[in-house]
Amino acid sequence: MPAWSAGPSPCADMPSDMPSDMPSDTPGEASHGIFDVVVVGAGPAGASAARAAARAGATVCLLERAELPRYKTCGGGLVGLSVDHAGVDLSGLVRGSIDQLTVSLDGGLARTRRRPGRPMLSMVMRSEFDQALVDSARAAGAGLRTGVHVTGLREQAEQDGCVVVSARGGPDVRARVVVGADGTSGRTGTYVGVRCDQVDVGLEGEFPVSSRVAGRWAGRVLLDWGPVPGSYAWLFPKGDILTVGVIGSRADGGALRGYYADLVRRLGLEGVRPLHDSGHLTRVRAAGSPLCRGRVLVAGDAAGLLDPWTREGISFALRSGRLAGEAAARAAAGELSALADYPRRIEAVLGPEMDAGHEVQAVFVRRPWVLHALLTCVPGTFGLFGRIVEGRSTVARQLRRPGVRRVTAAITR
């Protein structure tokens, strides 16, 4: 297990020029111009840390630069543990639920099978998954400021200790704690100190399609094993919407294209014009990276908390979200020793997961047809697979199992 640093004290010397007091629009106004909690980003990890914390007692402002809801580059596929750490009604969000899978070996050996009832993934468009956790955090007493980039974050030790987030084109806003939940490129990992030893390109449109196309997939996903080392694609139905995306290493930018571009074709969409069209970097924590530095956390992607292997970042943004926001809480309250035992409990409840994706990813770089072999030949594997993916056993648990272990060893040595 490696060590995650908590950085340093919560209550460094910086500058001085404290900003006059402002106005705020959130349900609990901030005491002298301060808020106990301000979180940055409203996505999963940052609405969950806000409503986390509202419902703790602070008083917490959510700031996020677009105006929501706002579209994400996404899969939207809820896994178990997601579907269980959302804490809103997803009756109303699911646009397809999944008991059926199709795996291929870069677009061949294709295999098909099927959980009838039982459905392993909740289908999601973010844009509607994202506003509904906003509108929990709001509910629970989060304020929220849309349209705010943030520009700087700095310390300081008067008045028990503030931070000041400077915003562009707009007053500055101070906090006793801050949650930095603004993805792989935003400012409060900088600032922390965050550092990544896995970073990827991810490829990913969204095609609208006819009720034939869509039916053919109802129910279904298609995981495509792809022919750039550690690369993986996939096709996630949403109603009359496919989702269709490839992922590997920023290095492999160019095959990745021709990846996508022959997925697209292999699919029949070469002809359909997406609703969207994009990409994004996820980027994976290096062991040691620090989670926090002084009043400041990182949770979600601008942690680097994501799995190495499939990059499912959903359920790890809930997660830390909500562990951050109540760490925060306690930290604002006067409790400074949870900013130390923020990193404790992530490396608790995600290490672990963190540590057998790279296991995962290490054998997938060089044998993926192994994994393509387990699942579409071996016995009781997909079962298996399908209780990782609803979160009733988890990868970790299966790793510490003495025969697993001299297999995945034998593959990397």
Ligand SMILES: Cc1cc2nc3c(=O)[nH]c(=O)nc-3n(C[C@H](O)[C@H](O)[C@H](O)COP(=O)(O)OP(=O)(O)OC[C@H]3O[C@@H](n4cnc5c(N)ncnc54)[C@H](O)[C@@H]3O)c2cc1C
Second form
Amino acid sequence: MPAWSAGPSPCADMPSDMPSDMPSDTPGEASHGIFDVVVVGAGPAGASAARAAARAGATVCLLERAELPRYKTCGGGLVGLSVDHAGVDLSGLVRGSIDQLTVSLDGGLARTRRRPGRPMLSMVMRSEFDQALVDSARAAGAGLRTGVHVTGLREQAEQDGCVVVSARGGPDVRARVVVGADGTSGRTGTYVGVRCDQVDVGLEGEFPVSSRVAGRWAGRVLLDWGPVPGSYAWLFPKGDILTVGVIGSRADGGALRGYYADLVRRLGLEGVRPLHDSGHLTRVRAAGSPLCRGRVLVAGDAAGLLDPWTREGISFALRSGRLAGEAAARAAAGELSALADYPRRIEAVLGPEMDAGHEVQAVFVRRPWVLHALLTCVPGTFGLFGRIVEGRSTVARQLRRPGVRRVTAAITR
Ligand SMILES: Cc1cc2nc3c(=O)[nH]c(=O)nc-3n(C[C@H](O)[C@H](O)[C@H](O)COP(=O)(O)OP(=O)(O)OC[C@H]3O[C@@H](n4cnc5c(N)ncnc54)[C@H](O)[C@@H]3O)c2cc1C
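Please give the other form, namely the form predicted together with the ligand, since only the form predicted on its own has been shown so far.
Entire complex below, previous chain first.
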């Protein structure tokens, strides 16, 4: 791959579609209309990448298909790692702090436990959380263009390094490096050749409730281990809105719809008209799936980076986005080895967590009741679960303990 010279790039030959009056709030656009870094998608991964690249001194353009703030099908549950890596003031965004957990097994055997001390989980509305992340990227110097639907990427290797990003709703944009953060069904994952070996569907509704019902759930989440193998359901309280959803294998879509309907009925919400009612896929990357092709890096859901068991993805998006943004800025400045470093960093930082999630999911698919029994009957397990959610331990670390290894091996045999 050719090095990028600091001098005028051959990509300086701008096509006539590169207008001078393009709507943009992009400060410090690189000379000749080439950005150091273009980020596709303004979710947690994209905003985090744009912020990191801008802080590293790169000229950055963040492209987003939607107008912001936009709705995203998501529980909006921030685990400790998400809180730690958000890098924004969450005090005005958190709609609920969780210190209690009710677990049940297909609607039965419910048990509620309370964890004193720091809250385990923080609840946010994704529209507000993502907007705050984008604001922080802009404050760091990144520009933002919304209503721009990226349709394709083209690398001009023969022209000394530039990627042409084509879009509906705007002209082509040129970059020295692109970070693809356009989510599960975006274009950049396909371009890079991301392979996934677990595809799930999440069904979710946001239900407005009375203060009496809201009070019943304040500070408490519900997790129900579902009847469909590998599925589970949640209720996440956000003041006078309850987010209720199920997730499981896409192959079981019909059964999951039944599970969701049962859940809504059991919670007494069947007569409540949801503010949003939607479905969304999650895809988990296969081992060894690429994270980079040429000068295009992928992060977050676009790369299939999320926990295979819980499908928690925000902390993965924030962390991979930051690493991608830093690598992109270094590469744009001429340090091309940063492009190859990025996949290695992801494997080192997120790989063990994803491997651990696969292991737990393998147990959970076969014997969901084991998890239920551990959480409800075995002393110390609930506290440990809380520490993991809070980010003070990891499943990967726990699975390395010899006793735990023996138990999981016996169950999955
Ligand atoms: C039902 C459900 C519940 C979930 N609950 C939780 C939870 O409680 N906690 C948690 O941590 N994780 C949860 N997740 C996972 C989490 O939502 C994702 O992992 C996270 O949103 C990934 O962030 P991202 O930035 O990679 O992608 P996204 O948040 O999907 O952002 C991608 C952005 O790219 C934009 N985009 C897409 N295509 C284009 C294009 N062609 N051109 C320009 N822009 C484009 C989109 O509009 C979007 O703004 C849940 C997932 C589902 C499905």
